[in-house]
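Shown next as structure tokens: one chain only, the form predicted alone.
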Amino acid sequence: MVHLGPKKPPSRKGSMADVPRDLLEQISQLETLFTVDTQKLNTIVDHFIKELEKGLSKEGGSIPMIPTWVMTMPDGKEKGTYLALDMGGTNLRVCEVELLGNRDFDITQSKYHMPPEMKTGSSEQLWDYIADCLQAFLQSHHPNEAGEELSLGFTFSYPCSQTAIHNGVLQRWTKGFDIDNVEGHDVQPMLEAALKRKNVPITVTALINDTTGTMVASNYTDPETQMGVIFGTGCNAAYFDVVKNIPKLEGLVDLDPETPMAINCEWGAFDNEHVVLPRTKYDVQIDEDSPRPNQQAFEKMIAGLYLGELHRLVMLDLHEQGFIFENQNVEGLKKPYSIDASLLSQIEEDPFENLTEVEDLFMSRFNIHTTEPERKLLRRLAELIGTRSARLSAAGVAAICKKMGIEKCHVGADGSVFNKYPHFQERGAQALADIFGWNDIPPAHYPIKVQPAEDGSGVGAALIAALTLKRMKEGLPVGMKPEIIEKLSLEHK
């Protein structure tokens, strides 16, 4: 056997002994700016709870708090074969999920590229293309079988308003889509019409958001799961509330007040009024330069899309003040969003005391020569930005738990920042311990655990289709009162 030498040492904080006084002062100032202490976290949590409740009220608030019409958690005994379709910005994913009835499942899936021209083409082209992909999937996996009608859970993660589980009126396109005659319309009949045109034996049973799917899929395999969260390019959460706690549904539903209702929070919009979040001048700049200023305030402080940009703005500011990269060309750092969260991950993961990997990174990416003290500042800055993101994220989880009186549960989490950013999970767990005062409990025994989720847009969507069919067979409602749906539909037209 070939001996490959010692294992790569773990990443380490490193000593600041050789860092000049002026840079130490800058590091100290950055620590003051970006550190969210326990007292501040608790203030944020208290305000978050009020804003979650405001979102459920008739008047509404910044956080949309959308009822999803998912009104049952799986019991683990669900059986049958269901399809799931996930329409992302670059790919379509089609899954066939066989639920085995013992909190287990089998999944077969295919991915289809979303041609860029499709994203700005006609509505009919888009739905026909999706119907073609579904047909291709059925033909490749069931070539000789008769066309038995299959139920589809459609993960459509674009802002929608829903009056029932199977419909969704698109409010606005995101992820680079800009197709006429879809915004302001229900997407379900459009997809069903295309499926009919192509003779594809599929019915759209449920239209869901990926965060709700994440919660339901995670609960299926682990019944202690009571919440689903996404910490990735964006951020979101879903949890189960009860109808009596949702004043904005008053008069619109024919449901027992104790009926559970999954809520898609869309919590990236928390604190759009800038009351409580500890924004720095760099956060303010990101917001002002963004396509939608004064929106998604929480998301802009925690989501992957913005972490690298924060780091870039601080570096440029310190350079302009003469503290780092003296007499060097920093043109490579001047392009907005040229640094993403993966670069911060690499900076944090450098295992060497003198941070030679960071040195190589800045030389190859930006043609900037860095001194060792500069690299230690850059490392500390990445740690501060990453830690702030994790701690603020945990404040959202804590707010839902406190609002619902949950003292012990699992939270299914997905997204690139949660899965890939170094120490994000441990830092988030520490923040929860700070908020709830778990001082004497070892981390392995924390009552609320945020852990990797099951596949929300595939397995979750299929499960929700199964749960919806079950409710319909039992004659239970899957949306607003029929007369309200009809009235809203006429008003809409």
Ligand code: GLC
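Positions refer to the first chain, counted from 1. Predicted, not measured: the structure shown is a model, and the values here were computed from it. Just so we're on the same page, rigid core means the largest C-alpha set that superposes within 1.5 Å between forms. First, how it differs from the form predicted together with the named molecule.
- When one rigid part swings against the other between the two forms, the hinge lies at 456 among 415, 44, 456, 302.
- This chain moves as two rigid pieces, and the smaller piece turns through 16° between the two forms.
Let me have the form predicted together with the named molecule next, following on from the form predicted alone.
Left out here are the partners and the other molecules; the chain alone remains.
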């Protein structure tokens, strides 16, 4: 099992002794803007719990709280070979997963680059491309096998309403995607039609969110896992609820009220009404300039896609006000999304007191010369943005635990921000300690541990395909009542 490990040294604040007064004042204002103290965190958690409940109610709320029809955790004995397809933001990954029946697995996988233009291209282009990748995978791994239909777990990590495990109507694109004619449609028939056109013998057995896959995969190797979270390009969580706690399913299912149900929260949409999150003018600007304004309010303050952009907007603002990069050409900084979270990581990781690596970075990337006090400001800004992201993320985890009365558990976490952003894990753990008041407990013994997950979109997707086929064989439901599925699918045609 993986723990957070020995505590890394805290982010080095460095001395601010040589920073002139006007910049110190700017730093102090940024600290006020971007700091989420414990009291605020607790207010956010309280509101979050109410919004989670609202999402499960008949009336619904901002947080979609989607029943995924994953109704069992693996028992570790699952066996067989399954295909998994992960449509992430930058790559497409196809995996063949062999479940070995002893909480272990073998995986063979290929990655295919997804051209960035595809994010805003046409729907046909997208599905054809995915079908081509699946075909290429089968040709290279099973060149001589003829036509037996294979089961696919398709990880499609965008908010989809599901009437059954294998389908999903895309509610809206997130993470900067904007492809016409997909929103409001079921994605499964679109992929299957492309597979048919190209004679690829694959059936979509399960449509999965990355968070659900992460939870199930992590639970397979560590049964103490009760939640899956992604802190990457986007951010989101899945957990297990119980049918009787989901009023919006009333009348739609033939299930015992005690049946567990994995919920894909889509918590990126938390506080779309802007009631509680401490948004800055930079967050407002990111939202207004995004392809989907007024959506994903929480995600836009936390996720990897937006962290670099926030840093860029603050820098430009301070430059325009005459505080930094005086008399320098800042053209290189003007392109939206030209800075990604890895630049912030590099700024935070500069080991030198005078931040010479940041100087080199800004010279080579933007042809901007930075003074030492400016670099100290840039570094403090990166720390503030990274810390805010980690603390708000922890508020989401705490809200789910409190709602479910969970006092002790493991949370499987994945995504580039969680895995790569310096100090993200420690800062998140500290925020959980602040929220729950674990003052006297050493970090290694915190009762709720957010820790690196198993591969949700590969192993998780395969496991969910296996669990689904098993339920189907046993005649157990894998969705709403058949007549309701029929009715709702006609409505979406």
